[in-house]
Structure formats: C-alpha cells, structure tokens
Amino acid sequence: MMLTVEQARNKILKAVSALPVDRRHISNSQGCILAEDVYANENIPPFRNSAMDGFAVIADDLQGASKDQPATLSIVEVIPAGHAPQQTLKSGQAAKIMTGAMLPEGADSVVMVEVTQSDQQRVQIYESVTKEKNVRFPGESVKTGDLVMSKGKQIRPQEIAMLASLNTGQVDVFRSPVVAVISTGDELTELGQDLDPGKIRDSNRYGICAQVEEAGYQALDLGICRDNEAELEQTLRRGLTKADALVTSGGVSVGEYDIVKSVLSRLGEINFWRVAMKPGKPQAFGLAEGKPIFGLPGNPVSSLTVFDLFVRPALRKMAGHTILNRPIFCAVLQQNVVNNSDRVNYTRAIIEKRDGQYYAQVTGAQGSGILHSLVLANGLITIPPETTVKSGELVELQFFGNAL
C-alpha cells in the first residue's frame, strides 16, 4: 500500500523537532526564527519629538494665519536632534526644531519650515496649525511592556532595527540545521573526471545542497559513495557525527544493487515506503541517532521534487519555523494533461501572470529523468489521480524558490 503525499508528510513532520537554542548577538542573527517572545522594555520613542524640520509653536497662536495675514512669533531657542529643550514655549514664542528633536514644554504642534519665513530672532508662519501636527507621542512605536515580536518570527533586517530600538542585543534562537548530502552509487562520476561507459554525472548531490542553501541553511557535502557498505556506512556515520539531518540520493528502490535500505536500517529505524506521487515513489525517511534522514529516489527530477516536497519542510520545522509549506496557488491550465496513473502528478510547469491570474503551460516531457524539463519551469502543478485536466481549467500550483 502506497502512503499519500500527505500521509508521508504527516509522519515526517510528527518525527522532527525543532533544533536547540543559541543565543546570538543581533547583528549575527539574520534568518533565524525567534525563540523567545520580545517585550519592549522602554518606549518607542521616549519622548514627544517633531516629525519634520519646522517650528514648534502653540497652536492656539496661529489661528487665521495666512500668506496674507501671517502669524509672527518670537524665536526663543534652536532644539538640533539629540539636544534637549531648554526653554518652556509661552504663548507668541517658538522654537525652530530639527526632525526628531525633543519639543520644549508648552508646544502643542509643529509646523514645517516650507510655510515659514524667518531671520535670527523671529518667524513668521502662513498656515495655521492643529494641536498635535507633526508630533511624535512617547510610545507611539510600541510601549513598555507591548509584545514587539513572537516566538516563531523570523528575523529580517526591519526585526533587527527595531531590536536595536529596544536596546535588545541579545536574543534567543533556533540553531539552523546542518544538512549532510550524500550520493549513492557506483554509476556516478565526478565533475571533471572522464565520462566512462555505462557512468553518469552526479548532479544530485550539487542540486540538493543548492536547496538546502536556498532553504537558508547550510550543506555539508560528503560526496559519493559506491556501492559497498563498508563504505557507505562509514560515510553516514560520519554525517551524523558532523550534521544535524542526512540526505541521501539513489538506492530506496527494489534494485538488486540498492545497498541503501541495508546500512541505513542497520543505522536507526529507517521506513522504506513507497508514497502516491509521481515523480518521486521510492522514499525512505528514518531516525539515527535522533536525527533524520531521508532517501530521495536516483533520478534527478525525483530527488529536487521529493526533497522540496518533504525535506524542505522538515528543515523548516527544525529551525524553529512554523509555516512549513510552500503557498498553493490556482493558474488556468493552458493545454490538455491527461494523468491515467493512481498517483498524484507534479507536473513542471512555467507560470505567467497576466491580469490578475496566473496561466501555467507544461514544460514538455515529464520523465523523472529529464532534469531540462525543471530548468525551464518555475513551478509545480499539481494533477491528481485518473484525470484529465483541460485547458481552461484551474490547477493547483506552487512556485520554486523566489520565482513569486
């Protein structure tokens, strides 16, 4: 019996924790997910400050001011930014006033400099005012005690800024999973070694640890290993010494020569299953050690798909993210897919937006082993079991990478 998509998900993502906490400096913390909830422990801003270059005025003495008739008031003190007041503003006076400097007592509102004319000692103002224009309130960012940012969020340069804000140079976060890749078997040959009969090039290995980079985390490459299991195992064992999950390629299926299934169970618990999905059937997912690995299928197409489907998200869940999943979309199919298999299908496709709505066109073949069919596709859809989508129709999607 073959699990569904959702089912090998479920157990997947039911096995996973998230990593330990590290404590991290704020400026080495970009990309990690909060593991801690963040209270702003002052307020933001601390004090009542101008949100322009301007004046500082009471409100009160600038009704009726005009270009004709303006309001003339006395310049008491210049407040640059980061100067405190030193006068109290009474009634006919202001005070010429900087972006974010303090207001003295007794302002109420700011007015801009573009409807001011002035010398040393006085201004003159040809608008009038509402109390509280161009002011800035003590908290009004955030106040002492809010709660600024969740467990759970990832950390962007805008979460930084408003840390610093908060004079938070410390926090705690989810440490990033070290992913460990490994390619099986004695068909494969090297970058830049002489293509013999019968071999093929690894391109596994370098398109797994590319996703594994693009997820935000970081790959470590143990390279290939042949089909012995003296040296397969020794290669894993070094893996989980080393890195927080495993990813393999080739070797979960029925081969005779599939030497995978024997050292992996010899390892930890290992599940071999064979999951409702084209391309991408023969998967295994296990812990060794505590740690997962996964068996992606030998053809290229199969290994990028399965691991976006499956590994991506447990990479996810164990740095501390809790949306696990890519976005599902809707694009109108623009020719005839005919699926006659009892196995979902995730067909390469590319989408285009045109007015509002996507339009996805297949990307020709669809064997698991034509990896040119996903280099001229931004995305997957989706077209279930027995079915015959046609054009016109919608189908569900999702995009790689940044292709949104």
Second form
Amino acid sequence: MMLTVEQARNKILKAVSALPVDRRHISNSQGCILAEDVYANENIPPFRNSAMDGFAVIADDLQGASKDQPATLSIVEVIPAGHAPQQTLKSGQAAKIMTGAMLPEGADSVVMVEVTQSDQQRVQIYESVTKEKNVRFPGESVKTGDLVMSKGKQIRPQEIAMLASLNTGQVDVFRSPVVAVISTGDELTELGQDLDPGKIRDSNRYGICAQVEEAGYQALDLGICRDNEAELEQTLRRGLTKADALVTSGGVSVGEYDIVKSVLSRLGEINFWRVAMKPGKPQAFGLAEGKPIFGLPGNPVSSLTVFDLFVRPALRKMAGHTILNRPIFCAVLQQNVVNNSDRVNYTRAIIEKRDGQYYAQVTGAQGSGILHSLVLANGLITIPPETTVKSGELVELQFFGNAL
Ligand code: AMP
Ligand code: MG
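Alt. form predicted together with adenosine monophosphate, vs. the form predicted on its own above:
Let us now look at the entire complex, which starts with that chain.
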C-alpha cells in the first residue's frame, strides 16, 4: 500500500510527543519553547517616567505659549535617569529631566528639549503641551499579574528581553531533541579519502546534520556504517542510548543489500512505507525504546526532502512546537511542468517575488541524485500526480530555511 504524504506525516506526528521539561537560564533559552505560562510580578515600567529629554512641567503653566510669547519657568532641579526627584513641582516651576528618569510629584507632562531654551536657572518654552504628553505610566507595557507569554511560545530575542525585564532568570522549556545521524552504504567514502572504484562521497550525513541544526536541534554524527548487520545494529543501539531520535540514510529500498530494514526491525516497531511522493518513495519510520527512528532513502535529494517534510515537523513536535509544518504559499509557474507519475512531485525551484506575487522556475534536472538542482533552489513546488501544470498557472510551494 502506498501512503499519501499527509497520511505518512500524520502517523509520524501521532507517534511522537514533546520531550520532558528542562529549566534553563534565559541566556541559554533562545529557540526553545516555553513549557510554562509567564506572568508579570511587577509593573513595567515600575514608575512614571519621561519619554524624552526635556523639562517636566505642569501643562496648565504653558497655556498659550508660542514662539513669540514663550512661557518662562524656573528650573528647580535636574533629574538624570536612575535618580529619584527631590522636589514636588509647583506652578511656575520646571525640572530638567532625561529620558527614563522618574517624573517629579506635581508634574503632569514633559516638553522636549528641542522647543526650549534655557540657562541654569530658567527655561523658556515655545509651545504649549497637553497633559500626560511624553509621560510613560507605570504598567503601560505590562501590569502586575498580566499573563505576558503563554506555554507553547517560542523564545526569540524579544522574549528573552521581556523575561529579563520581568526579573525572570530561569524558565521552564521543553528539552530540545538530540538527533543521531548515520549514513549507511559500502560505497560511502569519508571526506578527504581517495575514491576507490565504485565509491562515492558520503554527502547525506553532512546535509542531514545541518538540517537538524538548522531546525535548532543538536545533531550527533555517528559516522558511516557499512552494509553489515552487526556493525549497523551496534551503531544504532549506541544512538539509542545517546540521542532522542535516530536518522539513517540509505538501505530502505528493495535492493539486495538494503540491510537497514532487517536491522531496524530488530530494534523496535518499525514500518517500511512507500509514500506517494517523488523524490523519496521508500521510507522507514517507527519507535524503538520509545524513540523515533527515521530511515531516509539514500538518494541525496530524497533524503534531504524527506527530512524536510517528515523529520523536521516531528523534531519540532518533540521540542514542544505546535506549528509543525512549513507554511504553504502559492506561486505562478513560469513554464509547463508535466507529472506523469502517480506520486506528487516535490520539484526544486527558484521562487522570486515581483509586484507582490511569487513566480517559480524549475532549477533543472530533477533526478533524485542530482543535488545541484537542490543547491540552485530556494524552495520546493508541488506538482500533483498525473497533472500538467501550464505556464501561468498556480502551484503550491514551501521555502527552505528558517526565514519563512
Ligand atoms: P540506497 O537507498 O542505499 O539504495 O541508496 C540509493 C542511492 O543513494 C545510491 O546511489 C547510493 O549510492 C546513494 N547514497 C546512499 N547513501 C548516500 C550518502 N550518505 N551520500 C550520498 N549518496 C548516498
Ligand atoms: Mg545503500
């Protein structure tokens, strides 16, 4: 039986769940998902303060002030940021004040320095001002007791800044997965070694580790495994003791040396699927010791594509995310593309935005071993089974990377 992409992904996502909670210092929490609601236990800002460098005044004193008829006030003190005012302002008085400094009692507004002229004793003000102008009120950002961030929110730089301003140094987050990555195949050669006849470079392991890291998680590189059952089993078992998930590449097809299947079957409940997609039809997925194992196909474009569509969302769920899949956009196709197969094609494309509209152009030969057309692409467009999409028609797309 052949599964659709959605069926396969739903089965995977159902089988994995968020990892246990971890307490982290906020400086070490970027990218993590909050596992608790965060409330404010103090007002931000904590006191009434000035939004400008200028003069704290009583607005009524400046009625009718203009360029020709400035109001003149006497300066009773200077209040730098971080210093409490010493006096209560009375009618006819002003305090020189800096941005962020506490407003003195009696003052109700601030005029900016640009509309004033002053010496040590006096200030002339050339504009009237409305009450509360340039004043920041206690709790105007957040009030004591407010729910500021909810469980499930991803921590970005602005959340870290907010947590610091709430005096919250430690937060509960979902633990991020550590992912063991293993390449399989007798033909694979490590970087820097000579290529003997019949051998190729191992590119998948580097690509997959990078995909794990791009998603924000830790990759554990377990190297190349020969097509040897004992060696592979030992490496996979090592992965299970050290990581939260395992990803292998190669050996899940129908070839005679596709031994990954028999070894995986011994480790746990592993299913071997044909998914109605191209590239990436043969795949393995299952659980061993409660940890997900993803058997990606060996062809370089297939392994990277299957990771993006299946492994990445599963890792996100393990990390506590609720938005798992990449967003889908629409683009105008700029050429005819034929899909004669009964599988949806994930076609490598370069997508550009012009006049508010995305346009997609295929990046060249689409064989599942042709990594170069993936290098030229910034996204994948989908061509449904048995369909010809004509130039000018719309296709669905998803971008690579983390920007979108
Ligand atoms: P397999 O799924 O093991 O039959 O491999 C399918 C194709 O992908 C073969 O041409 C392999 O040589 C190639 N391949 C498998 N693993 C890798 C890898 N780690 N890096 C590059 N190519 C690979
Ligand atoms: Mg192989």
